[in-house]
Amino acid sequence: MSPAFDLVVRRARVATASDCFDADIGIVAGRIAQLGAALAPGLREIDAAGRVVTPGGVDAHCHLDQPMAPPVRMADDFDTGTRAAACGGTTTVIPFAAQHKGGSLRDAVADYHRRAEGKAHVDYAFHLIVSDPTPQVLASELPGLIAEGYTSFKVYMTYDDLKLDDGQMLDVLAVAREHGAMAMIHAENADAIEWLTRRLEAAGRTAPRFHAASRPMAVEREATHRAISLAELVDVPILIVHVSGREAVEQIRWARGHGLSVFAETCPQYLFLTAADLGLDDGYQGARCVCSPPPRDKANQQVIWDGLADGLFTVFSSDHAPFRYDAPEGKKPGGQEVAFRHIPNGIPGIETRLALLYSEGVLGGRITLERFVELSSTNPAKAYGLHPRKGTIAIGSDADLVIWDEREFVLSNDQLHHAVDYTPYAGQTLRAWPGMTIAGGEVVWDGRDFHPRAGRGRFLPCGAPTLRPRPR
C-alpha cells in the first residue's frame, strides 16, 4: 500500500492568521491535503516537534534585477534573491516591472519575465511601476495586463524619472478603480525635497547624514495627505507603501477614522535603523542606510511598532533594494563617494525581514503570532490577489511552510545568501530565524543548507485584491 502523502509535517504548533492549534500537516502533490491529528504515513517525514509552523512569507514588496541606469546594478538577480527570501522564510516574492518614461509597459513586463525565466528558486508574482501614463497605456495596456493577473501597481510622487504629477496620478487611479486594481503609492513630496537638496548642497551638506535631512516627516506626511484626498477623490482604495513616519501614521489614521480605504505598508528599517545609522560625522559609510523614506528617531520607531500591533499596518515588506557598498556599481557609483543626491537608495533585506519581526515582535511581546501571520503573509497574499493559494495553512493552500527555530544568536552578513556585501542589521541580536522552509512541498532550506533548483519557482498571475479594511 502507498503512502498517503507526499509529506506529512507532523507534531506542527500552526499558526495562521486567525488562530493556532497542533495538527499534522499532509502534503500532496505541492498543495496541503489533509491537517488533522495522527495523519496516515507520507513517503517523507518531519518532526516539528512541537515548534511553530507559519505559512511562508509573502514579501510583497522587493527590487530583484530592476534595470537601473548604469553604472548603477542591483547586487540580486531572481537566482540569488529567491535564494535569500527561501533561506528566511520567504516563499513568494512580488518584484516590480518598471516602466520606463517614453517606453511601453508591455515591453517592461516581458523584458522582466526574460529577467526571471528558468532562475527563481520560489514562486514570484510582479506588479506594475508606471511612471509614463501616456493615453495608450491609460486606455489599453494597463487595463490589459490587469485583466491578464498583473493586478497591482506602484505610482510614485517623487523621483525625477518616475514622478507623476497630480493629473496623471488621477488617470491612472481612475484605471484602478474601473478595473479593480490596488495601487500602491511612494508619498513623498518631490518639489520639497529638491528645495531642501538644493539648499543643503549649497551650504556643503552632501555626506549621506544629510540624506534624511533632506526627506524630514513633513515631506512624507503632506504627499500622504495628498495621495489620501487623491484617492477620495476618485473613490478607490490605496496602500501607502513604507510608512515610515509618525506623521504620515496620523494622517493614515485621520484617513480611517473619516471611513476610507487606506492600506499602509511598513518596513524593517522604520523598526531597526534610526537616522544615526546614516552617520553621525561626514563619513560615507552611512551610504548603506540611504533609503527614502529614511529611518527616523529612536522615539519614533515606537510608533511603528503601535501600528503593526494595532491594525494601522496592513503588510510588512522588505523593500528589498539591494546595492553593494564598497562597489563601482552600488553605493559608489563609479567607484566614487559620492555626495547623498547620488547614492543609490535602498538596503537589503529580503532574508531577515521575518525573522526581524518574529524575534521582536513576537518574542518581544509586541504582537501576537497571529498579527505576524497577518502582515507577513496572509494580508500581502489578499491585497494583491493570491490568497487562500498563498498566505495559510488550509487544504487546497499551497504547501509553503516555515518551522521556526527559536534561539539566539547575532547576525551578521556572512550567515546571509544574497549577493549583497553587508546587511544594515548586522550585530542584531535575533532570537529566532526558519529552521526549515517548505516551497511547493519541498525543502528548500533545512536550517543549513539551501537546496537549490533554479526555475522551481513559477510566475503567479494574481486575482482580483480580496483586503478588506479592518472595522473602526
Contents of the next structure:
Amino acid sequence: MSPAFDLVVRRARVATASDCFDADIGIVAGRIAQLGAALAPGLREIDAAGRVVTPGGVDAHCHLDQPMAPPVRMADDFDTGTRAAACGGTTTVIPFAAQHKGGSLRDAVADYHRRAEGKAHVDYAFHLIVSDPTPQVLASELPGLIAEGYTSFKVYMTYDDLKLDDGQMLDVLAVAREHGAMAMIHAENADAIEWLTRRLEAAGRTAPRFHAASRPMAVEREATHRAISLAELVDVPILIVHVSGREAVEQIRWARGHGLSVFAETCPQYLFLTAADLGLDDGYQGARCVCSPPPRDKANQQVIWDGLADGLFTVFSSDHAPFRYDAPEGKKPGGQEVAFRHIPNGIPGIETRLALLYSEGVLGGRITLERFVELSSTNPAKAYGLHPRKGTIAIGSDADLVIWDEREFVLSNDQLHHAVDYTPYAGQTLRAWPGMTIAGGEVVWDGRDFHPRAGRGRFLPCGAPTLRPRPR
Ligand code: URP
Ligand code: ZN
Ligand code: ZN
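The form predicted alone done, now the form predicted together with ligand URP:
Let us now look at the entire complex, which starts with that chain.
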C-alpha cells in the first residue's frame, strides 16, 4: 500500500493566528491534507519534536528587481531575493510592478512578469504602483488589472517621480472603492520635505544623518491625516505603509475611533533602528540606514511595539529595498558619497523580518505567538486576497511551514542569502531562526543549506481583500 501522504511533519506545536495546538501535519501534492494525532505514514517524515511550527511568512511589502534610474540598481532580483526570503521563513512575497510616469501600467506588469518568471524560489504576487493615473489608467488599465488578480496598489505622496497630488489620490481611491482593491499609501508631505531639504543643503548639511532631519514626524503625521481624510471622502478602506512612530500612530487611532477602515503596516527598522543609525557625525556609513520614513528614537520604538501588541498594526512587512552599500549602483551612486537627497532610499530585511519579530516580540514577551502569526502571515494574506491558500495552517492551504529553532546567536551579514553587502541588524542578538522552511510541501531551507529550485515559485493572482476592520 502506498503511503497516505507525500510528507508528514510530526509532533508539531502548530501556531495559527487564533490558536496553538499539537498535531501532525499531513501533506499531499503541496497542500495540507490532514491535521491530527498519529497520522498514517508519509513518503517522507520530518520530526518537529514539539517545536513551534508557523505558517510560512507572507512579506507583503518588499522591492525586488524594481527598475531604477541608472546607475542605481537593486541588488536582489527574484532569484536572490526569494532565496533570502525562503532562508528567513518567508514563503510568499508581494513586490511591486511600478508604472513610471508617462508609461503604461500594463507594460510595467508585463515587464515585471519577465523579471520574475523562472527565477522565484517561493510563490509571489504583485502589487501595482500607480504613478500616472491618466484617464486611460483610471478607466481601463487599473480596473482591468484588478479584475485579473492585481488587487492592491501603492500610491506615493512623496518622491518626484512617483508622487500623486490630492486630486489624483481621490481619483485612484475612487477606483479602489468601485473595484474592491486595497490602496497602500506612502504618507509623507513632499513639499515640506523639499523645503526642509533645501534649507539643510543651503546650510551645508548634506551628510546621511540629515536625511532624518528632512523628514521629521510632522511630515508623516500631516500626510497620514490627509490620506485618511481623502479616504473618508471616498469612503474606502486604506492601508498606511511603513508607519514609523507616535505621530502617525495617533492619526490612525483617531481614524479608527471615528469608525474609518484604516489599516496599518510597520517594519523592523522602526523597532530596531533609530535616527542615530544614520550617523552621529558627518560620516557616510549612515547611508546604509537611509530609508523613508526614517527610523525615529527609542520612545517611538516603544510606541510601535505597543501598536503591534494592541492591534493598531495590521501587518508587519520588511520593506526590503536592497541596495549595496559600497557600490556605484547602490548607496554610492556612480561611486560617489553623495548628498543625502541622492542616496537611494531603503534597507534590506527580507530574510531577517521574521526572526527579529519572533526573537524580540514573541520570546521577548511583547506579543503572543498568535499575534506574531497574524501580523507576519495571516493578515498580509487577507489584506491582499491570498487567504486561506496562504497565511494559515489549515486543511486545503498550501503546505508553507516554518519549523522554529529557538537558539541564541549574534547576527552577521555572512549568514544571510541576499545579494546586499550589509545588514543593518548586524550585531543584534537573535533568539530564534527558522530551522526549516517548507514551501508547497518542499524543504527549501533546512537550517543550514538552501535547496534551490529556480522556478518553483508560482505567480499568484490575488482575490479581493478579506480583512475585516478591527472593532474600535
Ligand atoms: O525608503 C524606503 N522605504 N524605500 C523603499 C521604497 C518605499 O517607499 O517603500
Ligand atoms: Zn514607501
Ligand atoms: Zn517600500
